[in-house]
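Next up: a single chain in structure tokens, the form predicted on its own.
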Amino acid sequence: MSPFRTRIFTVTVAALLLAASCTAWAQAPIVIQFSHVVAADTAKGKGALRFKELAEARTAGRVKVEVFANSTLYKDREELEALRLGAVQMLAPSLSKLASLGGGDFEAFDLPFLFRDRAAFRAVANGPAGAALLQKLESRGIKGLAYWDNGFKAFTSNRPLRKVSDFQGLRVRVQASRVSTAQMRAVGAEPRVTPLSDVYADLKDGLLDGEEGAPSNIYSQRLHEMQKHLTVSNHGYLAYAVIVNKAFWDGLPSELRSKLEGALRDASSYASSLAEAENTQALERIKASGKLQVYTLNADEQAQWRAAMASVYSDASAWINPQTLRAFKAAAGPGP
């Protein structure tokens, strides 16, 4: 048995014993392990800590939340299986990852140049389209509780990225999303799916030439130290869903679950309100570091990128329901 499988088995047994003891919550606090893969000083990291603070206070210590940041408990490729098996109770994965459980419609969030601003993303996430996608997770033993913002993506690379032709032949890290890989192929790059925790080493070792991500993640993971250029492109939006093991959540006393839902609503507002400021601050710190050159696409360059990536929409029609895409576009309004 692999070390990961052994750990999953061991912790699953503990989780099952914990679930069985939920009726005896008065005798011992119920433990919620909240695992995520980004740094604690990002909007998501701070949101997780705010949930811990509010949940423990509002339940008068009847619930204890243990937050594991920066892939210290599970990595990108491990965490969803761990949640399904009950080895961890709560995650906040990027929306790309949820396609493996809730279907390809989740990858609609990755479509290039779909959202003109944060409000357009929130209109989708907070509306019927966003709710319908979270509902799809329940048949897989997972309950979606909230969407959390991060922000618009940028590219870092070892060469300036201004024209579409600048991407030719670059090995670019993306998340495990068919939309993201199609996007890179559309501009002539070679997509590489890599866990976030491995990106710094792969850039350092020359296994990758570039990556895409929100500035807060680029800065907190120190990826700018391994790159020469950053392009502010706003080509995609990075966001997360807070999800829980459904059996665990449904097994909580209803009065306690209600308090946790309230704590999560407030933590979600807090995390999402931080995202834009965190990314602005991270970008300024990246500039101040002097490690790389920062460039913002002008209107003509962005139009060329949009034209080159337009084929991704037709590619994605093979796995994204046209009705879902229409709902997204209607809620988001016109693109940038």
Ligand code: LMR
Second form
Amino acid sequence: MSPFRTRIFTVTVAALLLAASCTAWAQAPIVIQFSHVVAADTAKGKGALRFKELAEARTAGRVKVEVFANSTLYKDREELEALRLGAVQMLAPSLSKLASLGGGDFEAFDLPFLFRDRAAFRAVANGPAGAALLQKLESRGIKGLAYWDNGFKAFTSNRPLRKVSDFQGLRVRVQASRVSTAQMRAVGAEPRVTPLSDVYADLKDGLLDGEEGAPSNIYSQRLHEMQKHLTVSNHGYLAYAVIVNKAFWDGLPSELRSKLEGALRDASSYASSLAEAENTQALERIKASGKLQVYTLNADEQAQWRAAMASVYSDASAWINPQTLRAFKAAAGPGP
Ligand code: LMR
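Alternative state: the form predicted together with the named molecule, after the form predicted on its own:
Every chain and every other molecule in the complex is listed next, the one we just looked at coming first.
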């Protein structure tokens, strides 16, 4: 080959290599890391995986979603800080945990005996009151995209819990919500705010006597193996908001963002549709394990718990906007 031809050849090869690497760069997928703290085999875990599947298919691989279950990327509190800093892009924390993002009004969802059933929760979350709370997160650099259901909480403990006096002195794990801590104090228990990832070990090590949670989490975190009693009390409701880092989300190309919004809508319906059956099945499995006694409060006992916990509403008026409380009560209708 002549020197001239060699040069042309070299330049052409270099140009082709450059073009190939530019194309590869242009096609590098946008990565969404989606972190959560529960088992993959729960309604939330399955909803996150469904979002991954739909988002990747509908964007033809331009977006890659990496799901991290069971606190493998971040624990409860860390994940919220990581989201604000943009170190992770998507989370689905329980509503109780959003108070730390300046969303103190989210704690209204924790008020005891507020929801008589799942429909009452959905009327609040999917109505104007729920939308107004998600909007409030924006000033903290977070965008709230959807609410996901879990279900009613139960108590587990190392002694039977039927009467209000049974709570006296019990060290009970709660999430980081002032409403949940006030609820435990109202019945004479000692609230212990603990990340979900530590509850099993703390029960095992005797640092906790009990905890409150949805049966799907109790079973999948194996908390029933560390406890002797479970009370079906339906005193509170566990649910989530799917939230993203706002700068990241707003910076996505708009056609991708709308495909992701569609994928999330469908994943949200899927996750919420699974929640009730997952909890029913988890409770059955807990009973079948023979590891603990399961007791359901009767109407009289429930009325006594409700009366004892009523003071939480006046406590919470110190930090929850009265307008939010009124909107919640109006949308939820009468309690149980
Ligand atoms: C808990 O900490 O008990 C829950 O928030 C866990 C969850 O995300 O369901």
